[in-house]
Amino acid sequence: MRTIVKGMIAAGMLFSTTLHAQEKKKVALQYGAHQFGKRTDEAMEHWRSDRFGQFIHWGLYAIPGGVWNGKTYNYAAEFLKSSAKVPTATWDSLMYQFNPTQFDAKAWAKMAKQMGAKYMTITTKHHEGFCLWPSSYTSFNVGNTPYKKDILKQLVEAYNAEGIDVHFYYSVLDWHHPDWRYDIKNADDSIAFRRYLDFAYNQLKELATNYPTVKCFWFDGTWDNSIKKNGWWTWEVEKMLKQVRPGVIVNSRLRADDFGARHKDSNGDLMGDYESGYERRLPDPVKDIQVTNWDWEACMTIPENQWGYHREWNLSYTKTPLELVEMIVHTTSMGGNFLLNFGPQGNGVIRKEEQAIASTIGDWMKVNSEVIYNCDYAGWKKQDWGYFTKNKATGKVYMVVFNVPISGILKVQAPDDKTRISKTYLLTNSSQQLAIKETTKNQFNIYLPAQSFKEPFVIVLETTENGKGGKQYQDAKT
């Protein structure tokens, strides 16, 4: 029985071996992951500690604004090219009628000031393939416009006398250009593509020496068959953007593998310095709180179908200012960045309805901020009344509170027996201090003030870290 038992064992202590030997072997990648973990020098840290942007989607597709013929299109207004079947060389031409006369950089620079944004993310060519900068690869742009001028140019400098950063998006797909292919079919396409590829690395080659403060790049239309199939360029894409301009980012939405696995590679590790993929969406506080292992940002429409400006406001529905502070608050709360995208209108303006949304997150930024801006995961279990957030140079906890139990008491666990509260306020009147009670081991109820809460509110946590709480208390045996 003996040698029956050993032998059970030993073979298990095989298998355990082989499988752990299976589980850690990867494929071999020329073109995956180049870098491991989050990067740490100063470039990203000053990315990773805005916390909050602005996207802004603008093209030829702001002039019809999701109307063509009379026919409003309920889909996204940015694809209606595609959506009412506009023939190529119709659609170009609206280039004619660009002309953006009430265009103001320093206004739409000013807004995204007192938003509250750190950075903002600007469309330099969309899938349409129109370029809002005078390029030397293509005539498709603004320089050969009615408006003529260079709109990137203007808005890097607005944006950043305003002390807030330029991103630069582009698409790589493009539905302008003759030689882009959805896939890769024959040697005919084969070729078509090469030159297709050797245009937009060029372009991109020319935003990055152009522009010199761009800090960014965020890339999208990459999910076709064609790019997947050539992840060598977008490797040698991402090598070429950092060696003309030290120190910047690209996002994951540009890389494909060796075998067209893209954002993550054929062995799970993230291409480019930070993942992309949440869009329109937020990870959940709970279950997915791995996505701190690495560095991410969700982008985020206001109206639920659209990117860029659709003359239908309420075509679909539209997020409220507050909606939009909880999604801001609850990325930070797991390590984050959140970008928050507007869509103007033809003729430069940015609508009414979104100037108003901006000024109301911006009214609660100003008081708020510091529970944003360098904040991170602070490692304390996600409560039904709203989110933490930890400053990651004072070390200060935050709770942010979207959800006032009727109770009026504020339920806390702390995430370890020696980390004890010793004191809570609220942020706006720090000498009224709030009333704390150990309840159970390592759980605390905190009690708010007999007071009427009109909008999301703040309480600082200060701890101390050389607590033995919860002694007193039995686990409960079952």
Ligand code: FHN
Given for the second form:
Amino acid sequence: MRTIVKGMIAAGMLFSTTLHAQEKKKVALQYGAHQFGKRTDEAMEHWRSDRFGQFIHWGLYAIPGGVWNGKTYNYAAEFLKSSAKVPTATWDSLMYQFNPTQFDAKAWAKMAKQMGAKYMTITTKHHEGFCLWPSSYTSFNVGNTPYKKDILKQLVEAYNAEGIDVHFYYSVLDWHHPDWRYDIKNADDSIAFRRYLDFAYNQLKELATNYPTVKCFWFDGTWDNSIKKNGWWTWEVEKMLKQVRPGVIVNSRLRADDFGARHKDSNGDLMGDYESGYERRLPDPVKDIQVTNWDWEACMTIPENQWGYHREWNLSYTKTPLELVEMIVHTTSMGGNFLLNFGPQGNGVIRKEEQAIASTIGDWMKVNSEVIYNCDYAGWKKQDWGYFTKNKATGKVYMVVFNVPISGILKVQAPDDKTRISKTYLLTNSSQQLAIKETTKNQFNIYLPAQSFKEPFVIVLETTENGKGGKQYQDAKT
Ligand code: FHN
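Alternate state requested, the form predicted in complex with the ligand (shown: the form predicted alone):
And the full complex, kicking off with our chain again.
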């Protein structure tokens, strides 16, 4: 008994020392995370239930489309100014060629709707600094081009009319603005950059004020030392946006803390409302389940690394519609949102290759989107045939099958002893139930009907929570 008590005291001491050490490790921060865990308000629930969005990169870079003075640059088309070393004044004069007479915001919105996108994120200003709205804070904006009209307003109206939310991408990095600095090395930098921060703050306030249906601000270009040394500003911006537009959502890329830590503060807590660091990559569906501790979004290009329009479509491998569908499902299965990018041409038309991809994705979504919207990580062990998702409202679990085993048997493992499968059927034919057999502790075989499947398909699992599974099975003693 005495030994147990001694052990307990020792364990207690160890626990309190560890706790103390952990407490001590927390750094006091003024500009770190201001909320812990997922936001649970209606606006965030809505964002989370959308799951699939369309990203649009459109700016002056769409005019040269990756080609400068007859030379094709393989790097991202929106970086052409930098890769072709174009002087700022020369690049900026592209605005006098900006006249996308074939731009039809309604056609873009219809395409997004058919594809199944629930929100659209538009580059209001990319690194080149050109603004798609008539900003009062710079003349480098669409109002001073031959086109003149407010692109942003047309997009917001057209997408909202289709029931699609609009999110604003904003690059803090600005190649056009004379006060932008990559680092603060002296007092002059400090003064100039302070002017830049005021400018960007004012533009963001202008966007939040003038486009009241905006649902999210998607920051980019915040990785330089200049911003890392001004974490206070990133917090001021987040606060201001939320004051002007209560409920508005802000991605993690905006923020830097007191010590320049980005995305996650110096204590490891996420800043902003969701993690937006997944760019052109998805989490590993087996190892990275912990990402579900906070909201997240992955953004993806169709070519390897082109966001803006590039004249050459085949510079790199371009993903197929089914690869992209798999990414949408994979992302939902891990509790994230998926943002798929499009780069419209300088004339305002979305290239035919992207239209075709969107249309094929939309065809699949039309039949199967029930496994995406309002769905989440299901808690079932990942299997080689595909992904599980779970509808948050109905509790239905979906198996989205991408790889059909030659045996025709899909293996599944219930997450616990209580969960039992009561019914399985194809999403496209609920009257056709599939045979199920429990094979060992909490593991089941599901038998596919003898038919060939031409595209990823869905099996619905209805479950009960009153099982007492597993008692009759014994693990081997080896
Ligand atoms: O440099 C940009 C790039 O052009 C594109 O906008 C992507 C989208 O996430 N963000 C930056 C790189 O992280």
